[in-house]
Every structure is written in structure tokens, then in C-alpha cells.
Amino acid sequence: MAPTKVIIAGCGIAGPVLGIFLRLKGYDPVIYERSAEPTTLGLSLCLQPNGLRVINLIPGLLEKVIGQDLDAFAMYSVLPGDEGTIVWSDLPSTLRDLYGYSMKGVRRPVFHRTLVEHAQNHGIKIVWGHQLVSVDQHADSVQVGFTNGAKDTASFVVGCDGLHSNTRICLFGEENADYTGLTQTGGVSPKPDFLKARHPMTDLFGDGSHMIYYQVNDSQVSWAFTRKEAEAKETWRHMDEHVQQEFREHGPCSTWGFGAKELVETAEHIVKYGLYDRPELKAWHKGRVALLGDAAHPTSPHLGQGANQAFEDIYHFIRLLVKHNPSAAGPSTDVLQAVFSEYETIRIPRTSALVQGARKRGDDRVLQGAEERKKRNELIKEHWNDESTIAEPYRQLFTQPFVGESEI
């Protein structure tokens, strides 16, 4: 009997990983992607222990991931007259002993290409240039339609098509993405002399502005500068050359220390984009169609958990699919209802809390006013000086979501 066909909408970060797991469990996944080819857009991701734990369940994948393990957290004030260290912590260097994995900075386009190639090596069909626009559900199948007029049918469909998910629109209607009020300007630059032999994730706090940077390989650093300003669309395109040069020479962080000035000056290209999330959904599925990753719970990047939460989604989605449909035969709608409902019960509360937490951290990073900034910096110091306040949140973030690899 032919394996059960599954359509995955979206070949970003989540789609290929989900496809590989489905193939390993006996399904026949087909991935449809709106872009004509693998994207070169985007800057970087920080893969954290919870996400790396899921990736490592795919044989041979983790060793192919190109990146840089991070070994410290560094936080500095760049305010004139108050420049200096807020926190230096070696916690990331201990994460492998505590949770099995460290933190790894990766360039997004390079990581994406690795995932796509690994999926293709597993024999997964990826169809480029096909944007899903319709979903027609039947008793035991789903037919999807694309902007080019093509159609395909599968047992069930998983929408992994990101912030601008058409699968989500097909299920729940049009809605506006929520602009968080913050933009980021960022780039990838040669490693500055300031870093020397260490590999910290570094936060710089200014007046109403913030920069984060970390290495993504042996020689390059990805950075992003955040501030409150008028809405900018999430295009991920390069800024105009004149605007880029103006930002390098006269931008808000062009005079900052701790490596910031050098990073901005040496970036090959600089991009600017708005930060968005979406209203919380009470359900992530209808019938035989479910959402996963940013299609279900897009988040601003201030906790660094976007991709990592998509991987957690995949872990539980596959675990529950194996639990309720161990034969990998074409599941009934009742079986899918059991899978999707349990998946939502586990994942919606956790991802909703993290989306809200990312919003709050973003706002905290761009505080204005001397008293507000001073209070924030003191709270950061207190937090990092008290080991009891550090251990439990990281345990919950990195280990609590998992039931046991044997179940997947």
C-alpha cells in the first residue's frame, strides 16, 4: 500500500524539518513553497538547546549545521557617561552539561540550505513557485489550490508558511499582522577585534535603542539594532545604498563602543525591517488542516525562540501522530482531531506566553529616560547575580517541553 501523502505548505525553516520527520515515520510528504527557489534573505538564528535537541533526533543533520557555539552572555551600557559592563556570564558555556546542548549562532540562508538539502536527500519532493490559496476539505482528504492554477490532494495538510500564512487565512480568514512598534536594522560583518577569542551573545543598551550581536561562524558576526519608530514592512530587502552609508557614518550606533561601531562600518549589506506578531489563535486546526511554527504563533525575535518553538511544535506534532496513528495509514478525521487537539493543548499556552514575553523584552530593551534605564539595568544585574533566578527559567525553557525521545 502506498504511504499516506501529506502536503506541507511552506519550505522555510520548519517545513523541511517536519517533512523529514514525516518521511522517517512512514509518510509521503510533499512540500510546496511560494518562492521560486531557496531564499537568500534573512540574517541569522540562534539555535538554543530545546531546538537543537529536536534537530539531533534526525540522523546526520546536526553535524551538518554550520555555525558558532556561543560561550557567554555579555551586556553593556553604551550611554555617554555611563558606559560599562552590566553583566558578564559564562552560563552558555555550561549549557551542554546542564541540558545536553549549547547555543549556536547560524546564518539563516546557510542553515536553510542545509535543511533543504537534507530533506531532498531523504527523497522529499519540494515544489518551488507554488503559493497555496485554497483548501477544499473532504471526508478523507484535502485538495489545495495554488495561484498558478495547479492543484494537489493529500490525506492532510500542515501550514508552515510563516507570518504571512495563506493556510491560516484559508482556515480563519484575513487578519492584520500586529506591528510591535519596533524596527530592526541589521547586517552580517567580519568578527571585530573587540571579541578576540571569546564567542559571547552581546547586548548593548542605549537610550531608546538596543543592539544584539553574536557569531554565526568562525569569522562573521550577525547584528541587529532595535528602536521604536514608524512602521517598516517586513521585506528583508537591503536598504538603499545611500541610506546604508548614512547609517554607517551617522546612525545611532555609529559611535558606540564594545564592537558596535566596527560591526556597522564593515557590514557588506544592511537591511531594515519591522517586527510583527499576530493575535493569539484559540485553535490551530480545522478538519484535516493544521498550522505549525510562525503560521500558528509568529513572534518578535527578542527571546530568540522563533525557530526553536517551531521545532518544539514538530516534536509534539510527530509524537502525537505516532501515538494516535502508529501504523502511518491514512488517518480518519477523528484520529486527526485527537492529534491536533492534544497538540494545541500542549503548545498554545507555551507559545502564547513566549510571544508575550518577547514583546515585553523588546519594550524593555528600548526604554527611554534615565530613571527607567537605570532601574532596568539594576534589575538585570540582580537577576544575573542570583543563581536561583537563572536556573529555573532555563530549565523550563530547555527541558520542560519534552516527554522523551523514545516517543518520537
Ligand SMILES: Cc1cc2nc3c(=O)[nH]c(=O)nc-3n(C[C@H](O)[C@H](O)[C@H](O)COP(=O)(O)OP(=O)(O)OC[C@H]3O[C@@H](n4cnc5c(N)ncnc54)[C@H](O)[C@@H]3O)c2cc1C
Given for the second form:
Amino acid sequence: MAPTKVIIAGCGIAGPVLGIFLRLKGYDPVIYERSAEPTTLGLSLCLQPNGLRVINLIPGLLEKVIGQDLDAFAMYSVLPGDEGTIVWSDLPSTLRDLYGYSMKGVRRPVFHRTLVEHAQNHGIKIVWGHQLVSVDQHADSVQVGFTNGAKDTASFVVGCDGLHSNTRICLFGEENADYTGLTQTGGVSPKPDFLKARHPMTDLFGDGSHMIYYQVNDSQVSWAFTRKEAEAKETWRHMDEHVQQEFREHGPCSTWGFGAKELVETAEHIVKYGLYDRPELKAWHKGRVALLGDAAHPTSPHLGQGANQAFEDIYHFIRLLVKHNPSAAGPSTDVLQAVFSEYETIRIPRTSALVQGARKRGDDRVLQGAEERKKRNELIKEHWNDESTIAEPYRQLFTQPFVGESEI
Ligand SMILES: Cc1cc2nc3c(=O)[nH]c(=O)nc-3n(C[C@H](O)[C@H](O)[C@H](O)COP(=O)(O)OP(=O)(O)OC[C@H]3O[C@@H](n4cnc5c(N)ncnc54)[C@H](O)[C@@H]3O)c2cc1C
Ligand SMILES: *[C@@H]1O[C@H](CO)[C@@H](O)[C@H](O)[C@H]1NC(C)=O
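Right, the form predicted alone is done; let's see the coordinates for the form predicted in complex with the named molecule.
Expanding to the full complex; the earlier chain stays at the top.
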């Protein structure tokens, strides 16, 4: 009997990883991607122990990931008259011993290409230049349609099509993404002298503004400057050349210390994008179609959990699919209902809490006014100086999602 065909919409970060797991469990996944080819756009992602643990369940993949293990958290105030260290913590250097994995900075297009190649090496078909626009459910199958008129049919469909998911619109109707009120301006630059031999995840706090930076390979640092601003679209395209030059020379971080000025001056390209999330959905599926990753729970980036939560989704999705459909034969709608509803019962509360947490972290980072900032910086200091307040949330973040042994 031919293996059960599954259509995945979207070959971003989640799509190829889900495809590989489905293949390993005996299904026949086909991935349809809107872009004509793998994108070179985007800056960086921070893979954390919970996400890396899922990646490592795929034989031979983690070894291929090019990135930089981070070994500290550094937080500085960059305000004139109040410059200096708020916190230096070596916690990230202990994560590998505690949870088996560290935090790893990666360049998004480099990581993306590694995932795509690994999926192709598993024989998974990726069809580029196909934007899903319709979903027709039948008793034992789903037919999807694309803007170019093409159609295809499979046993079930998983929408991994990101923030502007059409799969989500097909299931639950159109609704605008929520603009968080914050933009990021960012780039990738050579490692500044300031970093020397250390590899910290660094936060710089200004007045109503914030910069984060971390290494994404042995010689490159990705940075992003956050502020409150009028809405900017999420396109990941470079800013106009003269606007980039203005930002390098006279932008708000051109006077900042702790490596910031150098990073901005030497960036290859500077990108600006708005930060968006969406309200919680009551369900992530209808019939034979389910959502996963940003399509289900897009988040602002301030907890660095976007990609990691997509990997947790995949872990549970696959675990539950194997549990309810051990033969990998074409599942009935009842079997899929059991898989999808258990999946969303586990995943919706967890991802909603993190989406809200990221919103709050973002707002805290762009506080304005001397008193508010001082209070915030004191709270950060207190929090980080008390071992007991940091250990437990990290333990929960990194270990809570997994059921017994992490095998699936
Ligand atoms: C070009 C790009 C650059 C990014 N850069 C960063 C970054 O620098 N930092 C960061 O924190 N996050 C970035 N993100 C978002 C980040 O990848 C996700 O938040 C996270 O990794 C979850 O992955 P995902 O697969 O759910 O979504 P995504 O990685 O966004 O992948 C969704 C994929 O679906 C495709 N797609 C969309 N609509 C359709 C459709 N109708 N039919 C078929 N395919 C469709 C998209 O082209 C994309 O490839 C970027 C996303 C994109 C698309
Ligand atoms: C780090 O990134 C730079 C720029 O993309 C690249 O030239 C260099 O080869 C990379 N290093 C590794 C080890 O991949």
C-alpha cells in the first residue's frame, strides 16, 4: 500500500522539520511553498534547549547546524550619565549540563537552507512558487488549491504558513494581525572587538529603546534595535540604501557603547520590520486540516521562543499521530480529530502564555522616563541576583514540554 500522503503548506522553519518527522514515521509528505526559491531574507533565530532537543531527534541534523553557542547574558544601560552593567550572568554556560543543550544563535537563511537540504536528502518533495489559497474537505481527503491554479489532494493538511497563513484564513476566516506598537531595525555585522572571547546574549537598554545582539557564527553578530513607532510591515526586506546609511551614521544607536555603535556602522544590510502577534485561537484545526508554528500562534520575538515553540508543536503533533495512528495508514476523520484535539489542548495554553509574556517583555524593554527605567533596571538586577528566581522558570521552559523520555 502506498504511504499516506500529507500536504504541508509553507517551507519556512517548521515545514521542513515536520516533513522529515512525517517521513521518518512512514508518511509521504509534500511541501508547498509560496516563494519561488529558498529565501535569503531574515536575520537570526536563537535556538534554545527545548527546540534543540526536538531537532536532535532527527538523525544527523543538529551536527549540520551552523551557529554559535551562547555562554552568558549581559545587560547594560546605555543612557548618558547612567552607563554601565545591569547584569552579567553565566547561566547560559550551565544549560548544556542541566538540560543537555545550550542556547545557539543561528542566521535564519543559513539555518533555513540546512533544514531544506536535510528534508530533500530524505527524499521529501518541496514544490516552490505555490501559494495555497483554498482547502476543500472530503470524507477521506482534502483538496488544496494554489493561486497559480494548481491543485493537489492528500489525506490531511498541516498549515505551516506563518504569520500571514492562508490555511488559517481558510479554516477560521480573515482577521488582521495585531501590531504590537514596536518596530525592529536590525542587521548582521562582523563581531565587534568589544566581545573578545565571550559569546553573550546582550541587551542594551536606552530611553524608550532597546538593542539585543548575539553571535550567529564564529565571526558574525546579529542585532536588532526595538522602539515604539508607527506600523511597519513585516516583509524582511532591506531598507532603502540612503535610509540605511542615515541609520548607520546618525541613528539612535550611533552614540551607544558596548559594541552597539560598531555593529550598526558595519552591518551588511539593515532591515526594518513591524512586530506582530495574534489573539489566541480556540482551536487549531477543522476536519482534516491543522495549524502549526506561527500559523497557529505568531509571537513578538522578545522571549526568543518563536521557532522553539514551532518545534515543540512538531514534537507533540508527531507523538500524538503515532499514538492514535500507529500503522501510519490513512487515518479516519475520527482518528485525526483525536490527534488534533489532544495536540491543541496541550499546546494552546503554553503558546498563549508565551505570546503574552513576549508582549510584556517587549513593553518593558521600551519603557520611557527616568523613574520607570530605574525601577525596571533595579527589578532586573534583583531578579538575576537571586538564583532561586531564575532557575525554576528556565527549568519549566526547557523541560516541561517533554513526555518521559524525549523519544517520539
Ligand atoms: C523570510 C522570513 C524571514 C524571517 N526572519 C526572521 C528573523 O530574522 N528573526 C525572527 O525571529 N523570525 C524571523 N522569521 C519568522 C520565523 O521564521 C518564525 O517566527 C518561526 O521560526 C516559526 O516558523 P514557521 O515555519 O511557523 O513560520 P515561517 O518561518 O514564517 O515560515 C512560513 C513559510 O510559509 C510560507 N507561506 C506563507 N504563506 C503561504 C501560502 N499561502 N502557501 C504556501 N506557503 C506560504 C512563507 O513564505 C514561509 O516560507 C522570518 C520569517 C520569514 C518568512
Ligand atoms: C560566518 O558568516 C560569514 C558571513 O555570512 C561567512 O563568510 C563565514 O563563512 C561564516 N562562518 C562559518 C563558520 O560558517
